[in-house]
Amino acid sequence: MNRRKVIIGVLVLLALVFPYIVPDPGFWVTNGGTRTLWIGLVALSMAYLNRNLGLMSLGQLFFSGITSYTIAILTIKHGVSYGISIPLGLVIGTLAGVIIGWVALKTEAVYFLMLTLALTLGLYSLSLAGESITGGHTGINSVAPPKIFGLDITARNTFYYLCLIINLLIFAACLRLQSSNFGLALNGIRDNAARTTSLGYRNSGLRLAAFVWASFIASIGGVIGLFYYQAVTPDSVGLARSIDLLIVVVVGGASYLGGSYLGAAVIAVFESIIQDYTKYYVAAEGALFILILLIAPQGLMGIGEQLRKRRNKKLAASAGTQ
C-alpha cells in the first residue's frame, strides 16, 4: 500500500469521525464540516479543469446557481416534487455546460477566464432583474430539504454524512477518470495539443467532455448549497462569491484535486473563527491568502513537492562540489 492510499484512508477516517471528535459539534459540523464539503465540491470542478485542461474557470457558480434556482423555482413557486425538480435541475445545469463549453473552449487562458466570469455575472444580473421568477434581491427562501428514504436530512449529522458520501463518490470518480485513457488524453491535449491531434484524438470533443463533467460536479454543488442555506439569492452567484471560490482553489493548490478540500477547510475554519474577533474579516482573509502564497506559491498541497525540489537542489549542489 503506497503512501498516497494511506493518507487518503486516514483523511476519510477523520472525516467519518469528525462529528464525534470536535469540541462543539453544533457549530463545527455545520460551519466547518458540511460547509467545507459544499465549497470543496464546487472548487473541485474548477481544479479538475485546471489540472486536466490547464484552464481556470470562474463560471462554475453559474452551473451551481442555475441548478439551485431551477430546483427552488419549480418546488417553491410551482409545487413540483423534489423527485422531479432535483434531477431536472442537474440536467439543466449539465446541459448548460454543453452549450457554454462549446463556446468557451474556443478561447484560451485569460480570455477563457473572463468569458466564464461573464457568465456568472450574467446570471447574477438576471436573478436581480427577474424578480417575479427569482425573487430579486431576497431570492427564494424557506427551501426545506426533502426526506430521503424517510431520513430527515435537516438533522445536522445526517446532512453532513450525506454530503460526505456524495463528495467521496465524486472525488473517487475524478481520480478514476484522471488515471483512465480519457484522463491521459486530456493531459496530452493540455501539454501538446498538436501532437494529440496528429495521433488521431478529437481534442475538441475530449475537452468538451471534461468541461461538461466539471459542470455536472458544480451542479451537484448547487443542490448541496441550496439545502445548506435553504435559500438561493443573487449573492450566491455574485462576483464576491466567485473570487472566494478562486481563493479556495489557489490556497489549496490549483493543480491538485485534493487541494479543493484543503483550501475549503482552511477558509471555512478561518472565516468561522476570525468573524468573532474583527468586523474586517474580509481583509483578514485577504492577508491570509497573500501569506499562504508567499510561503507556498503552488498552494498548500504543493508544499511537499516544493520541499522535495529544494532538497534535491541541495543534494545536487553538494554532489557538484565533491
Contents of the next structure:
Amino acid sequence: MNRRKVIIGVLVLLALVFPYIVPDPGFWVTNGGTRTLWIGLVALSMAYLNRNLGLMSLGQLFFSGITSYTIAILTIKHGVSYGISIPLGLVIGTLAGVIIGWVALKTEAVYFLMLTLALTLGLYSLSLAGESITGGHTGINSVAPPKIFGLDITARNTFYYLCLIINLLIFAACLRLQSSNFGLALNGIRDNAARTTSLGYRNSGLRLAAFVWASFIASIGGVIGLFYYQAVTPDSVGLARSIDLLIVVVVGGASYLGGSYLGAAVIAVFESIIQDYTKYYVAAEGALFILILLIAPQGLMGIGEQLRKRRNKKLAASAGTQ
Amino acid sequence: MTTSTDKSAALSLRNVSRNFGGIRAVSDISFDVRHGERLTIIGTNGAGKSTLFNLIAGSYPLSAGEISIFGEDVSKQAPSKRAGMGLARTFQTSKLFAGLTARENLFVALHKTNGVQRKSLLANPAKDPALVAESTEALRKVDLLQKADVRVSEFSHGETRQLEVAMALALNPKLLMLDEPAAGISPSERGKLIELLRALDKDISLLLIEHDMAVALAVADHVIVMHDGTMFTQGTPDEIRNSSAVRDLYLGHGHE
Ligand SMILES: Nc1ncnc2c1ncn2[C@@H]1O[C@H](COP(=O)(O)OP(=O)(O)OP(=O)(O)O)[C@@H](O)[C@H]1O
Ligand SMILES: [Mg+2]
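Switching forms now, from the form predicted alone to the form predicted in complex with its partner chain, please provide the structure.
Expanding to the full complex; the earlier chain stays at the top.
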C-alpha cells in the first residue's frame, strides 16, 4: 500500500515538472503531456465503469461529444458566454448520463457494449446530418479559448497545468470513492448482487450513481477536448476514436484506474511518433496492441500482479517439492 | 403444535409450502423456534432444507402458509426488511464478494447492519474505528484475522465457509440461520465451528441446516428431519440418534 503511495507521488512529481524536463517542449508538452491527460480522462471514465460495474462502454465519447457540441453551439454560434455554456454543457452531458444509464444498466455485457456503441454512432451521424446546427462534417471550428483574468488558458503550459489539476482532482475523487462504502458496495454488487440486495442495498440506484459519475468525467473530457483542438467535429465522437479509447483502456489495464493514463501516454507518444507515416497508423496501432497484450494480458498495470502471482506459484511449487 | 402463531417465538412457520413448477419442494411445514433455542434441520439431499431457508429469509415467495419473525407476520416482506428485524443467514454455496478482502466483505455487511444504513455512503469504513473493531472481532471469532486483508478469491473452501459465518455474526443477529456451515471443511475447522456455535450468546436463536451428524447433534436442542419437502420426524438429538426410522431413511438414500 505504501509502495503504491510512493509510486503515485513520484508520478505526480514527474507530471508537475514535465514541461521543464522534456526535450522539445513546444511539441511534447501539448502532444505528449496535455494529450495524455485529455485521453486519459475519458479513458478513466471507461475504466471506472469497467472496474466498478464490470461493464465496458463504447459510449463515453457520446457524453464528451454532447458537452463539446453544447458549448461550441451556444458560444460560437449564439454568442453565449463561456461562463454559462461550459457549466451548462457539463450539466447536459451528466444529465444525459442519468437517462442513458437508466436504460443501459438494464442490459449486460455484450448488449451493454452494443447499446453504448449505438449511442456513439447515433451522435456521429446526427452531428453529420444536422449541418445547420453542428456544422456537418467540418464541425465547429476556431473555438476561441476562454480567458480567465485576461489569461489565455490555452497557452501551452497554462493549459497543461489546468488539465493536470483537473485530472488530479478527479483521479483523487475516484480513488476516494473506491475505498468508500459506495465503492465497496459497487464491488459487492458486481460480485454478488443477490447478497447486497438481501443486505438492504438498492443495487440499481448505486449502479446508476456510478454511471452518472462516469458520464460527468467524460463530459469534463469533452470540455478539455474542445479547447485542445479548438474545434469539435463528428470525427471526435466517431467510432474510430471510441476504438482508440478501448485500446487505451485495455493496454493500460482495464481493471486499474491508473491504467487509463498509462495507456493514454503510450497511445499519445505512439501517435506523435507515427504521425509522419499516417498511412500505416491503423496497422501499426493494431500490432502494438497485440504485442502488449501478448506480454501483459492484464494490461501494463497488471504486470506487477502477474509477476507476483508467478513468483507465488514458483514458491508454492518449490515448497511442494521439498 | 398449535395452529395459530406463537407470539413469543423467534420464528414461527405455519403450513409453509413452495412449489417449483410441478415439484413440491416444501410441503406444509409448521414449527417454531423459541427464543434462544438451537434448532437443527437434517434431511436427505433435495429434501427442501435450503428452499425452506430461502422462504424464511424472503429470497423466494411462499406458495402457501405464513411466516412470523418475533411475532410479526413477514410472509410478504422483502428480504431486507427481514434482515432489519435481526435475521441473518449464510448460504449453502458461498455468496461472498470474491473481489474484496475479508475485511471489506464485512464492511459491506456492517454498513447496512440490520438493514439500516449506518454511515454516509461516501465515508471510508477503513478509517472508522468502530467498524474496524467490529470487523476485527468478527474475523477473530472464526479465526480468520490473519487473512483480513486477503482477497476472498484466494481463500480456501473452508475459509470461505468460516467467513460466511463471520458475515452473519457481524450483523449482530437475533435469529441466525446457517446452511451447512460444516460442509467441506477440515476436521480442525469443524471442531472450532462447533465450539463457536456452542459459545453463541444465549440471546441468539439458531436455525441450523447440517448434513454432518456430529455437528448437528452437538449443537442442537431440538432436531427436525425433513424428507421430500415434508417433516419426516422431530425430537431431541438423542431421540433422533436412536431412531430406527431416521437410520433407515438415511441408509435407504445411501447417504454419505
Ligand atoms: N430455484 C429452484 N428452481 C427449481 N427447483 C428448485 C429450486 N431450488 C430448489 N429446487 C428443487 O427443490 C428441491 C429441494 O431442494 P433444496 O435445495 O431445498 O434441498 P436441500 O434439502 O437443501 O438439499 P441439499 O441437502 O442437497 O442441500 C429439489 O428437488 C430442488 O431441485
Ligand atoms: Mg441445501
